[in-house]
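Listed next as structure tokens is one chain, alone, in the form predicted alone.
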Amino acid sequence: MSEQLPEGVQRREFDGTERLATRGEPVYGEPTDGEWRAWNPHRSKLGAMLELGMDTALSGGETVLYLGAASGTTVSHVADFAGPTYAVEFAPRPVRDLLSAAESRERLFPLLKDARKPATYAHVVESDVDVLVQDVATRGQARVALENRQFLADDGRLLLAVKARSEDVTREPETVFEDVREELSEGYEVLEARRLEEYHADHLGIVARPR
């Protein structure tokens, strides 16, 4: 699975458990081997779709958006391997931690804002970007995705996290799921698909590219 993994990412061992890492200022207590930190697919969607082999054409050094980066756990990992990220979040509450993160991190850029309104940062946002990672907890999350496919470059990547009971407590997760992608074909091809549940309950990775 090495070959799945950005250059800046390794396999390290951490109290005798081989763990994904990656090399920057501590956040949120994570076990570290000197400049190396474990990320936890446990807190992160992203660090769980890469433990489980996805494609997700994370390589190194690109441009990132990152939709829902609450106090910074994934944001920070992308920081420390990605080129300029700039990390949207919407709760003033975690973004002061999302701060904290950033100070160390001069690639990540904290913007305090709604990720269902693209347009309050397009300002901001460099287009072309290469990657959007997405996880919102909100209803209406392939909405977000398309409206913010904007930014994406052309061969760039959506990296999203489908939590089901944002959209609807109610139903079965696997129906939400394919609403979700039926919603996302308006403006992406979905490229992989799988279930999350070893690390996350009732969620979905999908690795996409705009249409």
Ligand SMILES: C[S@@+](CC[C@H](N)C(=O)[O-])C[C@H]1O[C@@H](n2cnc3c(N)ncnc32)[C@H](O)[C@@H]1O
Second form
Amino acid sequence: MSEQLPEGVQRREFDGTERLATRGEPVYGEPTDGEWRAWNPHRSKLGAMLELGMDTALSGGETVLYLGAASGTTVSHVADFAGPTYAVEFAPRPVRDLLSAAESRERLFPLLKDARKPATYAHVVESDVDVLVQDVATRGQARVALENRQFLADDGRLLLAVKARSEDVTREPETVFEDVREELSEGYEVLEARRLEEYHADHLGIVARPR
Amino acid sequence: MTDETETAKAGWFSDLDSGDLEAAEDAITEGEAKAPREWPAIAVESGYTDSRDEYYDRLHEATMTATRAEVRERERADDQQLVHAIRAMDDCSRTANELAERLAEWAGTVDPDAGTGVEYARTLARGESEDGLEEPAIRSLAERVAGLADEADELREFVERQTPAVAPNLSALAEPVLAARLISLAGGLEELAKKPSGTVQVLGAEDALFAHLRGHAPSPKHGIIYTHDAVRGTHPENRGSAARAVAGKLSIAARVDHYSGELKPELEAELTERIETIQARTTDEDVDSDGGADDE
Ligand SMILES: C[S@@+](CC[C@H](N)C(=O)[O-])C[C@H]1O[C@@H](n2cnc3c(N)ncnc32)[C@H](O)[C@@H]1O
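Switch from the form predicted alone to the form predicted in complex with this ligand and give that structure.
Zooming out: every chain and molecule, the one shown earlier first.
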């Protein structure tokens, strides 16, 4: 398997199992090995996308805007291998934990903001970020990605996790995904899309670039 | 003065002096821009910082401070969630009890051995009563009662989970449901924090208090805090003192929760000690000898 892991992400053994890992302070009780800490793909859609070999084009050190940071499980791993990382989350409770994760990560910037209102953080988040990661699990996921396209560099990448049930619990995930892709095409070209079923039921992982 | 187009193009740091963290906090929280720009480069060009690295250092400090403050501010608003939850919980249990009574009365006409109360309704709803209580209308009513009782249980769990986050000290001193009731009776955590402890002592005893004010009754010694273990567990003659001590400490706890949010375990220790002293008194002593000493 020709695997392209970003610099700063490695496969390492934890208790006899190969797992993805980054270097940094532990955040959610994950196993550690020296400076390395395991990245649990069951708790992270981006982790699952990497684990499943999707071509994220991540190489390490890039500037990242992360939407839907929650308590920082995934974004802490991102900040471990990426450069400046802006983390947007709109629910106060998880942000308490996000703040702890950001304490030891000097280039992780926590923001209590609504991803549907980019103007409320456009005075903080810089333009031309290399990567836009989105995992907001709320209705209108394609819309959120489109509205935040303005932050992304022309040759940047959108790494999107779509949760079918957040759009409509009554419809077939496949039809929900089709609609999301259709709407997304207003501003993005989808390079790769894959169900994350092994790790996350009814989720679609998408790699796209702005068009 | 900056006009509107200029503001729309300004970064969070544009109007700031380098060292002013408080202003930076406001700018992060309140500011807006029409579109992102290359803020790190602009910050260096404009002389806000000497280097990109220094810019990111300052951004980290500013976003941490701003976000921490904002989280605290927003979590305070959660006290209103508790107010609604506890009121809904009470409505659900009251309605479940009323309907259970109606149900028992009805079931009694069909089955002389019919039970009473919510538990009986649950048994009926599960279809576990042996007797031929097959009347679908009765069974259906029992299901509603069980459903309402379940809802009340879930709301109680919600309250028990959320209250410690909103009011950690108050929840430690009273149990979470009582803490939430006090917040609800006062109308919010801030309102509770602003009440004198004498008022906290009789919250929930409004009817008795009005009767007293109209001259019909003795002054009530305790309201809802009567349900606090320290009051209930004290001999009736000393309950007034216990209620006053509990109300005093709960008021302090509410103020700490509202104004700082920091957990102060010593409050609980102090209350325990005070209550032990009160309970050790022989009951024929003058119950009011401690005056208003607890009304801080
Ligand atoms: C599935 S969780 C994200 C988990 C996280 N990405 C991780 O892997 O660690 C989705 C998060 O998106 C947040 N969210 C939903 N709508 C949002 C919005 N409009 N703006 C910002 N965050 C939002 C939710 O509060 C929730 O914390």
